[in-house]
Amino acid sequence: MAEPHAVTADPRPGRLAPYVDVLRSRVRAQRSYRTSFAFDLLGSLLVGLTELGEVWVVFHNVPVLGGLDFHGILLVFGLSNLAFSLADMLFGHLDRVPTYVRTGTLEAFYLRPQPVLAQLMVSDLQLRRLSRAAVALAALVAGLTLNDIAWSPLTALLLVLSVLSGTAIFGGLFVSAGALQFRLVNGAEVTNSFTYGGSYASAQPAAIYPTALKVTFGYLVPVVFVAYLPALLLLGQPGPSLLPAWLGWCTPVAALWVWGTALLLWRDGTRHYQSGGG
């Protein structure tokens, strides 16, 4: 009579678990400096405060701005902030490929086993930014209460879809920007325009901008589809010529173009890379 077979358990880790086992190193190396831990959250937390507070001064002296009062660009700053607050987060700290490429220890991400774009995400995950999300946040959930929203299950999924299409979309700049670094090398200011700037240009109320800057932040960079178009939407505002507020609900097809772009830029950029030395 054959005996029934055991029943063992796979010794083989999951394919995501080192990169789980990077982020846990990196989260309890941050946790263990922990008064500088509180400064760096301080530090974010000042960040976002002052951004807000920039904001205030504005529509104190200029009630209404491209058709939104300040409780209507409580809702752009906070959608922008909250999702380049996350993405800055989760993908900011590509901008220290020139200086993995200067000083040649990118290889040492060439030598293992895994993507290098992946374990460049995972290798310096800032918490500090969450203090900033939580000025945004704040912002957001102001924004909500003040303003009459016509509150459905669609207007609950826009906003969802906002956040984490918004997320998307600074994230994918972040990969652009970190993958031009393979040619320009010293271009960061270059690219900060895009990611930095973008971030800026989407806290804005785009009515205000000429054709030029509505073309380029709404369809080139489309950083005008990470909160102003979603508010306009749940303001219910028709929105200005070439961006139109239905538009708000292109956000994930916007996303994509951006990740559609930073991949083949990152395929190239990589493909293009020699060594330093290191």
Given for the second form:
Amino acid sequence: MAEPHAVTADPRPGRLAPYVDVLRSRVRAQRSYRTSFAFDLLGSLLVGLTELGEVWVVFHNVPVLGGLDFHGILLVFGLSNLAFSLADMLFGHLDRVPTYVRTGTLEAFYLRPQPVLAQLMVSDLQLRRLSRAAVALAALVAGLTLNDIAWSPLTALLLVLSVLSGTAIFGGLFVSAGALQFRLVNGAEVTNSFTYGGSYASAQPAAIYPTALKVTFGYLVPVVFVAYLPALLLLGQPGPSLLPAWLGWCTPVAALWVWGTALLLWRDGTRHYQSGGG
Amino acid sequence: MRALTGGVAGGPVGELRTLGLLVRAGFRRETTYTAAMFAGLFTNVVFGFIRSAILLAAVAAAGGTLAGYDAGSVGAYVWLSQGLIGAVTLTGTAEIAERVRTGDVAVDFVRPVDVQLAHLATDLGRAAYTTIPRGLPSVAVGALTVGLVMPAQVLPYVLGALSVVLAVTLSFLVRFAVNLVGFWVVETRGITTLFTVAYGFLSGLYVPVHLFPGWLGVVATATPFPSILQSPIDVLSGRVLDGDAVRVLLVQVGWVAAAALLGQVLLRAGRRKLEVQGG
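Having seen the form predicted alone, I'd like the form predicted together with its partner chain now, please.
To see the whole picture, the full complex is given below, headed by that same chain.
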């Protein structure tokens, strides 16, 4: 430490370098146990396939549900599951906060100079979620091919915007869930109702919801923006009461709303946290 | 050694007493996690609202009846399954998995009570407690909001209670057997994930098994999973009555026997394997 200048004289690594290093190590770690990783990929693939299977069983019994047929619901399912599995890969492990709190490993994150949230994000990237994202992407491509969609640059923009905002919406929900767990610890399961529950709710034709659910999942925990509203625009449908189709262009607004809340909750959670003095 | 087992268990009566104590212990352990119970209840109810919206819309779209369900009976299906899910827990992992992994199961083997029975007793206690603060309120919320139609006679409830006990037992026995794979495989997460996925889909948790297309229905009934969730709901809600209900219970008994046997076989083989490792 006598000669700090000697250190700084070296080409300094960029601000992102520590994150990239951690991410690289995560990828290496998961690839080194090949059989285990293959099983994980297969498990995640089956999760995606059975979720699609559930939708298919319902539409096998009724041709149209909430104004959408099976081809229409493929768009909703694809957009919803693609956004959720990407968000789950990036943020899903935040639900381990109670474990970190209980075992006292959270201190290590506080001691490093990077923001705790950013460190936690890269700490446990789960590559196995990619196979579930692949199922979702396949469903989305099938939906885009099978439906009669009026293609234009705007349609492409809408798709890109929807996937990015949808991933951000679920990501923000995972951050909110992680933040609340600083206070809940033992009651952590309650946050599943808007992360996993939100994912489930976002993959349905929201026209079937009673008013209370339309308000809850349309505006409070705005997961209807992830897939249903953009799908209405793609299909040229007007949308049900309370959820007009033009809202499909407002997915970034919904993402901002979720992230605003999430960051406030996160600040509250990390400030509330008191180490056990481990 | 014989004197010790005689002293602790004291024959079949003593063993029953030990098992009774384990049931109570499983029950009391859960009572310490009140916050977790309410969190679970809340999440149950949210999922219940989404699921009833989907299935009520499906019944309406089908013109009022769908695979024998109407608005009232599909409500009963949704909320009874939400009520049961805590008791017949879906997660593939069980305490035994951790004990196999760490080798603590060796201690279980020298105890005077059968390993499978002891873990079953604790799990029955857990399930019994789960039903009170999580199961019954879930059904009550469904009854008050969405509405559900339940049978007016007594018999369906008696047979239904039996069916629920069989389902909880079967749920445990199947999870127990799957987790014993840990004797031979170090990383069991892949297997438990496959199991949980099959369990969720084929037990009728998301969509009633009665809505499955023919071939998928055949696949489902070839597994024990419908006996864990769909069967107790069918009996409790009065979808199957009298002789048919008894037949459903007998199928459950058959699966319980098969799963218990599989568990015992795996346990014996695993015990030999464990001794080879010299843990």
